[in-house]
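Encoded as structure tokens, the following chain is the form predicted on its own, with no partner shown.
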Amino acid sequence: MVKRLSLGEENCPVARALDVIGDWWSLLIIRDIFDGLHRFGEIQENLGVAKGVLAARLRNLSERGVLETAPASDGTAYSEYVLTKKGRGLFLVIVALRQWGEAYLYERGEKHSLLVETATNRKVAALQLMSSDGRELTCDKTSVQKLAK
């Protein structure tokens, strides 16, 4: 088995982010917590992932400051996984992945889950990257500036 390299010291923010959340189980765990699943058993049942794999991913996400444990909201002796501020910051990442999947991975009319605004029950509008003065930006209107070390 190939040993996974750490990207935690890279000067690219994308590489560093992938070092923390770059496997599909981690992103699916985060998605499930955003969707209201907070207990180990709920997440494990929903994902169908092996308990050892789930425990390792939850431990890693907790050690990296994305998740923390809290007493169960129903007052039982269980604990729950909740997103930290850093974890809640991944909401737009999850929404962007969802919207990309909706746009490119389903046939017309094929059923899938929808992200809706709770207050209106309407589908959330597509994300757009905006300039500081409000203009829509696309990949051909942006560039990355490499900073000297």
Second form
There are 2 protein chains.
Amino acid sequence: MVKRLSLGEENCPVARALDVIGDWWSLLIIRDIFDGLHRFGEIQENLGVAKGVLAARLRNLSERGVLETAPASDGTAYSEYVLTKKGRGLFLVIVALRQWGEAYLYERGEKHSLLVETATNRKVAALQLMSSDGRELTCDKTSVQKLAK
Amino acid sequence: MVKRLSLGEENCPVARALDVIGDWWSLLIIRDIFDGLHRFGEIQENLGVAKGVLAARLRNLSERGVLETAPASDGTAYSEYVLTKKGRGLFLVIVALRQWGEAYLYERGEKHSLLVETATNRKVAALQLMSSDGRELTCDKTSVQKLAK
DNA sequence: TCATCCTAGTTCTATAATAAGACCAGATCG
DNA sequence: CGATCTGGTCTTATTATAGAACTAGGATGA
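Given the form predicted on its own, state the structure of the form predicted together with another copy of the chain.
Everything in the complex follows now, all chains and molecules, and the chain you saw is the first one.
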């Protein structure tokens, strides 16, 4: 590939975000950690990803501060991967992807997993974009202003 | 790579979504179209992506119903790329990525573009996850239920 | 304690994807 | 009608990935 282009210097936050987690596996790894998988082997088995690729991804995500290693919670000498605050900030990205997938990528009647509020076991609401004063916005009511702040 | 693994059959909506738009360029292309770039040349120049890669991505996104070609709005015989309803559904994914990028990937004082409500020119509000009855939820109050409905 | 299994990787090789640029046909412009 | 623009395709060098084999150190159990 002659070295994949880097987007880390862009002044578009979307490009920078994708520079960190926009590759083929990172968001799935992060989803798995949100879902309670913390050990290398658990994630590797769940995703079916090559171990070398998983090791490289985990290393990259650690270096970039999305996740970190911690001593295993089961008392053994192994370590496990947990999300940092920055990593937990990706929750809404994953929720948005999930809701888009649910809406457009399943046939009627086809089963899929569901994100629920743990306490009530009820499905969460659809994400909505709001204006600064609380009105609902659609994509055609917004625009991107270059180089602000 | 011995053929990249496909995630299209997964029953996790996040995985299916990433199967469609989880590669290195698709979301940036879609962002560009949201930002008003509709012609091949505009997108190619803005992203700096190889033309062959862009052509392949546009073809793939068309086949999957995320975007489609339409006659050029400037009257010439060329065509342009526009988002379908399914494609416009990705707006919140891009907003979520943008807000994460803004929050975690810029130094204090570093400039970046801004998403505003066009009519008022005011910054949009941060996305929030809500329960079915309108309470704010954080990631630790939710869980994924396998194989529902 | 020692043999064995498990865990979390690293290393290796083939094949696929990408970047970069040359090339090209048809549309457009002057 | 000649020059240039548009929207690609094709080619090549290089990188990334999948898949499998290998390994070192920890855990397990007899």
